[in-house]
Amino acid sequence: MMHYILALDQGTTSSRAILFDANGAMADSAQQEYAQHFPQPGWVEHNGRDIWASQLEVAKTLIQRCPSPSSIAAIAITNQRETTLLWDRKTGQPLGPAIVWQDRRTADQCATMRAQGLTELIQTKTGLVLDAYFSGTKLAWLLDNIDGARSRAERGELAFGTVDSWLVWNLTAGASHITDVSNASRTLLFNLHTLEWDDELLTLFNIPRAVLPTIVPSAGQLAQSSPSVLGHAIPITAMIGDQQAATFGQGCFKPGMAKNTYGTGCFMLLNTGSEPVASRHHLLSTVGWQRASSPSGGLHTTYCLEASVFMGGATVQWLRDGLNIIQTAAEVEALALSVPDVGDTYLVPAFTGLGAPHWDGHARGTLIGMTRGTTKAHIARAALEAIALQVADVFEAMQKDAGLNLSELRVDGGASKNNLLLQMQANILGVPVIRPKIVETTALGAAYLGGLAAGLWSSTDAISALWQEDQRFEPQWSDTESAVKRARWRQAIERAKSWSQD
């Protein structure tokens, strides 16, 4: 009998479960979108009973669909990260919104904290900038303005959890508050180094430790679904952020390797092997995933250099939604390919700030260099480009962290597909960008770890043989094309920084 892995990806702005079969192949999939919430500038907001609800939903269609439910080995969960949740511990409810990883409420409270010295602390701790972006102070933001959280939280009967959590709490119908390291290293809360919650970081951003989940490694015997919920008692054996999924499906095992994945933003990460990288460039250094590295052996943990990028393939769904000129993502591509440049017409996506190498929670929105003869064509097209230029920033400073020139870029994500993106990202950088056969690599890499738990594959090297390459983009660009293109982009990110000073 074949035996799947059933990946539940839970995204930004849609929740997805994919079957996965033995040889790594995509047997079936379901996604359902949900509601997004944006109740003042700058917040974003979503509801967890609709994570939840979606969620369950894509993943019941799958398992009624499967020829025989015994045949799942595992469930593996990867989940938009940073996303932050409180829930009662008895009713399983939560108590107010998601505050989602894109939400800047609480820069104020950052910048407040960065004039108070705390920056070097906090980064030499848990490998991040003090940014809004990440869950702790999401978290203290809750218990603050919802009545009565911060007692309740004190007394054991809140629950905090990341949309991993949030997940497991429901599949075993609260049985397990659980978070893995990849998740946790995200909130501003655990020390990279001793990979725990840190007291003298719970203390600066107030949160009280009984409110926390349980850490445990991103792949093992994690839990178990209740019947009650799937209608099968299914093994949970992998936990993973979404970025850290991706790369592992990517196949980056080795230190030096390198993806980037074009979804709502866009994330490049860097393996850096069993030891964290500071960073000089404000990157962030993260945990990417932590196994046994043999069925008998000890936990290893790998890490890796991280540079998040808030708005990717959400600026595309800004055309779509907020300007109208197009109906579907999908005509991107045929609109920007109408007109040969962008006519020095130049778009900073900086809706919710900007993320690295900037780091500028303030930075708005900038549409720079238009005339009479601008076009939406050239709008769209600027959109693009700005995708690429932004992923630029962040792969030259990743290499002067890393101290090494990376030869190739492996891509993934909904955005990978668009074929000028890719040729535009290949021009800019001057290295060939190469696409593979599966770009869904988020939900493949957490069925990934998921089955070497699950004992589906037996090593990291049977999984690399499985990767394939779909389609390599090589630069086309001078590097003096490159180079006037890049200069130009740096203008118009000072006009968008300069924008919250005025």
Ligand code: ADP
The other form holds:
Amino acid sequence: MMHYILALDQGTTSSRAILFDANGAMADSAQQEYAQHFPQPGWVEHNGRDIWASQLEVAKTLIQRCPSPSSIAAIAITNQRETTLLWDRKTGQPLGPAIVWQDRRTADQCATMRAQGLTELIQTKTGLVLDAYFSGTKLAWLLDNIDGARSRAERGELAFGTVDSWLVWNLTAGASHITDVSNASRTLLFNLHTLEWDDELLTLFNIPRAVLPTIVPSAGQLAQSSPSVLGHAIPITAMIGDQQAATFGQGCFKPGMAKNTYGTGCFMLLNTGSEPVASRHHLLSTVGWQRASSPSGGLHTTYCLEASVFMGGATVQWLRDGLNIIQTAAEVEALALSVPDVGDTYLVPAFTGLGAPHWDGHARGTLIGMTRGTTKAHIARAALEAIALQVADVFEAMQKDAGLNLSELRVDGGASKNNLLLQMQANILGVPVIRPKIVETTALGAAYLGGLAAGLWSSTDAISALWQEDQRFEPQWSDTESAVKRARWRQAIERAKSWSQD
Ligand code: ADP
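Condition change, the form predicted on its own to the form predicted in complex with the ligand:
Shown next: the complete complex, the earlier chain at its head.
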């Protein structure tokens, strides 16, 4: 009998379920969008009930459509990270909204804490930057702004969780309150070195220990779904944050292997092995995953360096919606190909400032180098090059931080369909860029982890053998050509820096 892994991929705008077979192929999938709430500028909320209802529905759909539900060996969970929920342990009902990772409501609190000189302590302990993006200050906000929440939390009546915890709590009908190390490592409350909640951090962020979930590995016999919820008791054998899952799904099992996801923004993660690397270039150091390499073996933790580029595919959205020079994102490729090069035109898409490795919140978008001969095709081409150049900056920072030379880059995400973009990327990096057959790497990575723990696959080598390349882009530029391009880009970046006065 064929065995399956049911991957639950709880994303920022939709909940998805994908059934993977023992060959790592997609057998079935279902997806449901749910509501986004923007109650004030800078605030982004979900309703915890919507997250659960949409995820439950797609999971049930696949179980019902599966000819033999008993062939589902395990459930593997991957999720939007950092999004913060608080709920009542007795009723299981959320208190207040789920505060989404994009939400900036605690930016001032973070600025105050930075002004108190806490940046370095927090970076050393957590591998993160002290920013509103992470869960710590979001949880404190819920405790301080919901009537009675703080005292109830101190009495042990409330539970905090990121989305992985929330899903497992509901899948187990309240029996398990757990989170995996990869999700815990995004809270600012977790010590990257001891792999535990950290008392000093809990005090700094004013979080009572009684609300916290138990930390578990990313893979193993973590919990079991309640028959009252899914109709079946199915082991839950993986929990992992979405970007870490994608890294696993790209088969980046060895130190020095990296993936980049070209979505709205770009997310690059590099496997740095069994020790966290302290970044000197404002990158994040995070847990990749923790698992036992054999059922009886000890646990092994893999760490990653992580960096994001704010404007990835969103640069193409701007061409479409801001400039109206294309009707669909896919049209950008043909338009850019209609000219042989950018004609020395550079677009720095610093619309919301620049992230790693520049970190300039006051940088703004710049289009420079235009002449009377410049057309929309040049601008489209410059936009794609800008995505590749930003990724190259992050790639270089990672290599420096890790002291490694990367020999290839594996890619996925919506904009990785664009062959011209990937060819540009290979040319600029000087290493091959590889797109896999299955670009649903997030769900796939969770399924791989869960399937390993459930015994569907024997080792990561068995998975590497399943992992299939769709297309490989070899660098076609000389070192000089890419050096000139990058030097020009650096000049353009300098022009974009410190522009805004607010
Ligand atoms: P997310 O998961 O962040 O919502 P996706 O992985 O779905 O993003 O990718 C969507 C992004 O990819 C959009 O910003 C879109 O502009 C961009 N995109 C989609 N197709 C192409 C294409 N062919 N060329 C360049 N960009 C594209």
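Each form is matched to the other, and the largest set of C-alpha atoms that superpose within 1.5 Å is called the rigid core. From a predicted model like this one, the values you see are computed outputs, not experimental measurements. Positions refer to the first chain, counted from 1.
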property: Did G161 shift 2 Å or more between these two forms, C-alpha, core superposed; result: no
property: Rigid core fit then L347 CA moved by 2 Å or more between these two forms; result: yes
property: Core-superposed C-alpha of T124 shifting 2 Å or more between these two forms; result: no
